[in-house]
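In the block that follows, a single chain appears as structure tokens, in the form predicted alone.
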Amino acid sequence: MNPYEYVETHRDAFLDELFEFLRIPSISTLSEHAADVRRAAEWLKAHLEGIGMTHVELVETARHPIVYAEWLGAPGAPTVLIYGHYDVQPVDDPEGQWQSDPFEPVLRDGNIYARGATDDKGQTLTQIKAIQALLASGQMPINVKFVIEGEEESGSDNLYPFVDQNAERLAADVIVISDTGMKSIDRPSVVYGLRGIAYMEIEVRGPRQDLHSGMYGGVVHNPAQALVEILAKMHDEQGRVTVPGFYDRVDEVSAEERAELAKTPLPEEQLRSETGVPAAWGEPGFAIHERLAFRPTLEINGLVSGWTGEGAKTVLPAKALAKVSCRLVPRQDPHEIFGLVRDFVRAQTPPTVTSEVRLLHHGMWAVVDLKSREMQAALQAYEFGFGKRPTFVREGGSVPIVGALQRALQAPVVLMGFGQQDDNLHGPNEKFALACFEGGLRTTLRFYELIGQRG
């Protein structure tokens, strides 16, 4: 039997087990949920020795493990390191739009509905049962490794070290992250650059407890009052970052590239139907899907101060607390971005008022190159998966591991994303389409294969 007639006959029981490891609440964020990392890292340790990796290890870290596995039985193959993250999102459902349990999949009008289905347990399951088959079938072209990690969606803190203190043990041919997405089946794409980010959080403080409003309104400077004033002046009104420096190190992106991205453009009616804005919003001078894929960003995330509970009670909030993030383009920096912000935050600050601004989390943009022979096997792969020969495009969003990975372990990168754009990830009612399992199964077989067959 080959890997391929595998995983056709191994497709319900593919299912089940994804299904199983979805049922996990893996939430990293909260520390409540913190038994539920550690069993889906045990359920991985338990399904990769299942398959017949030859290690397979639960790294300990500060906080939640990092699943660590290894089958080297293919002396003179090249070796491939699979990143992935068990983790998921909280959920974070005030108003009621799952239209299932996140944490009970649910397989509906051919997509599978659950939180962390896309991102990342069905794409790091993806690649883990293209191992499997092509173990099972005797036919495996490459030596391949593992590293799937707790802690993406807050931060990624303890990997950082790991792969630095472990760079001979991961050594590799090619990098390969499912992580990604593509624009949609009809329209398969490879992600060759991503965006980094510095995740801050600014808080602005004014009396020492919260106030009486009929009392003090209109002679204490409201810190609620004071941030949003703050807040405001980040932006122009045609939506460019007003941060003095912010764009002192962002480079033209050549016609090549703008001409390659312009074959997924984003047509602001789609950007509609999709999101539910009445109208497209951003820096002018670029397509929204230039936007997205090669210009800087700093959004609002967050904003909490005062009294948010049932009905009304005239508090004048001792504090006010903003969460920001700025996505970042090749050549900026996210330390020194975060000083940028602060000195901003710090010049606007009224004597009425104190603020302080801390980096939470940060990571690196990554850019991969496209000429290289392992992206050109992708593009082969992609074309035998799918059934159409893939665009490349730039993604909004951070893996900040990718950059780390590059700069540890000096091996190509390939982002071999399953996802489509529409799949909620972070959202309500995420999905993963059954089509992408299947045809991201193909693909990485194809891919590995490839791989395996140049050496």
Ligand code: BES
The other form holds:
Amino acid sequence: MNPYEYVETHRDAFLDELFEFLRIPSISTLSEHAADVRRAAEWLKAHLEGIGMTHVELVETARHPIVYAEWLGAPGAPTVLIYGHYDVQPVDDPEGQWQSDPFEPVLRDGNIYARGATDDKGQTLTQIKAIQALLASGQMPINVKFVIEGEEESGSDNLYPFVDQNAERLAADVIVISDTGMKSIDRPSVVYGLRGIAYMEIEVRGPRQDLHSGMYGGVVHNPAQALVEILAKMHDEQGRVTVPGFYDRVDEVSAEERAELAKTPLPEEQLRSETGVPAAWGEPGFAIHERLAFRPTLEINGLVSGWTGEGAKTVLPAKALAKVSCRLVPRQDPHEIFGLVRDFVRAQTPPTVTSEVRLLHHGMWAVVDLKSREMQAALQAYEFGFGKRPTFVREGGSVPIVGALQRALQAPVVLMGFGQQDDNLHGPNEKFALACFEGGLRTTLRFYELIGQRG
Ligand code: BES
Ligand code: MN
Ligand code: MN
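Now that you have shown the form predicted alone, what about the form predicted together with the named molecule?
Full complex below, order starting with the chain above.
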């Protein structure tokens, strides 16, 4: 049986296994789920052993384990390092928008609905199942190493030292990552750039403890107010970031890149229908798709202070907290940006309160070479798997470890994403289309065959 027949005849089994994996609520950012995160790692370990990987190991870290696996039985053939993540985002569904239990996957209208369906359990399993099919059919054209981490959604803190300390062991001819998306299944696209990130927390403190707002309001600077005053200064009226130095290292967009990107525009109307907002917003002088791909941003991710429970409570809160993240583009440095934001907040903090800015996590931006042999093979593979030649896009999201892998291993990266723009990752009703799973399997099989032939 060839590997294509193998995936066709094993479709139902693959789906059962994906459902099993999706049932584990491996939310890496919430400590009460630490045992579930470990369970997902152990599930993967057993699974990778089951498909015939010869060396499988749980690498312990200060937090969640890294799953490492190898099969090096094709001497002389190229080696592929496959990266993925088995952790998922929290559910956070105050308005009850999930139509089914996020950890009880269901197949509805050709889509698999569950937290992690596309990000990244479904996509990681696509890679694993392709390798299973190649091994089972005795037609393995490559050597393979898997690194599957459990902390991507919380910034990959413990993966950085692992990559740095194990560069030799991880050595590969190409790095493959299925953790991005396509425009849609009818308009396949390959991601060649991701933004970096600097994720921060800004805390403003005033009185020692919460005060009666009638007894002290008007004479004590309210920390919630002081915080929003600072935050409000971080953009100008048109949406440009005002933090001094923020844009200093940002490159101009080349005419060539602009033209490539213009093949996959995001018209305002589409943005409105995708998100439900009444109008687009953002930096003047750039099309919407350019703002997402080539421009850095500063976002307020969350804001907490004072009474937010039921009813009214007249309180002057002792502190206020904002979660703020910057998406970064080529040549910006996350640590430098953190320093700029910290200095800005310091300079804008009035003497009536105190403030502190903390860096929670960071990741480098990444741009991959469009002209590498591997990228050319990927284009062919997508055409085979999805019936159309894909376009190139740069994504607004981040996968923090990509830049570090590129640098440590000095190998080309191929971002073989199989998700779609409307998969609702991180939101309610996250999904992964069955057709993307199947097309992704065919694409991956073809890609490894092509890579192997070139060995
Ligand atoms: N898979 C996503 C990143 C992504 C999504 C890339 C869509 C391209 C298109 C990843 O799991 C993710 O969510 N990353 C976080 C990074 C962070 C928590 C450090 C992100 O981008 O917010
Ligand atoms: Mn992901
Ligand atoms: Mn994610």
